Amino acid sequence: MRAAVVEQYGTPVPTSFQEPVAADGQVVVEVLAAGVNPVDLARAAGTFYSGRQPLPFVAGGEGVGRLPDGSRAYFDRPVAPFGSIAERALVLPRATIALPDAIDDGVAVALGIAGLAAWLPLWWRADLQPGETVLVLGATGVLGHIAVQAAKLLGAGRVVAAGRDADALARTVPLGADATVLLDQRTGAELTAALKEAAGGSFDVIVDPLWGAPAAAALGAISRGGRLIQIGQSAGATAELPSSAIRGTLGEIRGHTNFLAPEETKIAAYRAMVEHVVAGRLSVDVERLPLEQVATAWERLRAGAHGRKLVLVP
């Protein structure tokens, strides 16, 4: 079968790979669409924090596929060495979620790793309450676009989107952002002041896939009892934080990773997003590329996909 194979750590190459054969408790799925995510780049590069995966292996950690009974399902955590960016993948039935006919394959993929990393920080980790004010840092990516919509759907009273790409940031307004802040224009106390102005005060919940200087500035605009949910470090692995930003507000920094969320929590969140998509309340911009262009997808994701979910189609 054709697959995106990591033969040496770096960028996968489209080539032939052995066919997956299901053992007891496993099924082979016909892949209809596979997601491309930063975690896939890290695994292919051999830099993922859990360690290096033995070579060779097929890249990709999520997709939409057709099960042996003919039904469609979202799946993640394919059984190594068979990743999702291939014509077929090997999965565990418990790692699949049935899909309604009304949802597009690419959109269903987007609701997986990216969608859950947007929805769960607000719903599960922050326990967002009706009327609260939310800041979405890094709002110009797929995760950020979904998080802006998720905040509104979960009852936020005001949502502020902040990011570096002006065009992608502008697209958050029709998605529900009440105000936007361009991060490249300000730093430090100046950025904190701009965020406070956009909030009309302070933030009850901050979704932070950036860390570094933007997170430090955002904490200066956190409300009493506010929660910053830390989900990534694309702006830096470390941040210099004044203790008063937390101590003086009774604020909290809470970590989040999809990997540690309870299975039933992830399934409930995914199904909620699917319901919103089918009802027309949640949208995702998807761009499809053929599997043979996996190197292009890798390059595009490294450079920033600008709010569009990249999906590879076998």
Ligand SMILES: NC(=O)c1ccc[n+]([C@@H]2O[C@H](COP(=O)([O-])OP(=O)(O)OC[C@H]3O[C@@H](n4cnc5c(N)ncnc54)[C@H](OP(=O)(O)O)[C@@H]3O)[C@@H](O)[C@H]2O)c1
The other form holds:
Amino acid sequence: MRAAVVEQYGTPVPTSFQEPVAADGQVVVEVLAAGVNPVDLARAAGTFYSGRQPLPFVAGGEGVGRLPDGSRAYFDRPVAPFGSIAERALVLPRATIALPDAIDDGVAVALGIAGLAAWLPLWWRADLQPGETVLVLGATGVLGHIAVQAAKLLGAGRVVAAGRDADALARTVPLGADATVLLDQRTGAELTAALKEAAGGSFDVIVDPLWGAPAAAALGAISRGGRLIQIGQSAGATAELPSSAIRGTLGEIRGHTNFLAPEETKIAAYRAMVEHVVAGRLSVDVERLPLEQVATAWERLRAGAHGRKLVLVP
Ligand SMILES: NC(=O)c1ccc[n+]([C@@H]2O[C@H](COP(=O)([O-])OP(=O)(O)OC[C@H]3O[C@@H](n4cnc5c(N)ncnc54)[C@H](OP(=O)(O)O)[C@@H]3O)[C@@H](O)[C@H]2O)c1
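Provide the structure of the form predicted in complex with the ligand, given the form predicted alone shown above.
Okay, now the whole complex, with that chain kicking things off.
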């Protein structure tokens, strides 16, 4: 079969790969669309924090496909060395979620790794309360675009979107952002002041896929008992944090990874997002590329896709 194969750590290449054969408790999925995520770039580069996957392997951690009974499902965590960016993938039935006909393949992919990492931090990790003020850092990414909408759907009062790309930041306003803050050259107290002004005070919940200088500045704008949910490190693996921001507010930094969320919590969150999409309350921009253009997809994500979910179609 055709697949995007990591033969050496770096960028996968489109080539032939052995067919997956299902052992007991596994199924072969006919892939319809596969997501490209920052974690796939890190895995292919051999730099993901959980360790290096043995070579060669098929890239891709999630997709939408047809199960052997003909039904369509979202799937993740394909069984190595098979990945999702291929004609077929090997999966465990418990890692699949049935899809209604009304949802597009690409949008269903976007609700997976990116969507769950937007929804779960707000709903599960932060326990967002009605009327709370939310800051979404990295609001210009796919996770960020979904998080802005998720915050409103989950009952937030004011939602502030902060990001670097001016066009993608402007697109958060029709998605529900009440104010935006451009992450430009400003850092430290200057950025904290801009964020506080946009909040009209301070933030109860901060969705943080960035870390680095933006997270440090955002902590200075956290409210009493506020929660910063740490999801990713797009702006830096380390950050110099003001101790007083946490001490003086009883604020908390809580980590989030989809990998450690309970299965039933993830499924409930995914189904809630699907319902919102079908009802027209949640949307995601999707851009499809053929599997043969996997290197272009890698390059596009590395350079910044600015809120468009890149999906590879075998
Ligand atoms: N913990 C989890 O389970 C989990 C799951 C999914 C994703 N993540 C992480 O969440 C992050 C976002 O994921 P995504 O799917 O939304 O990726 P994405 O679409 O590629 O978005 C990346 C975001 O990071 C911003 N960014 C990149 N470099 C930056 C820098 N130096 N300073 C400030 N902003 C910067 C981009 O801003 P511009 O568009 O403005 O350039 C964009 O908003 C990634 O770090 C990813 O690894 C974690």
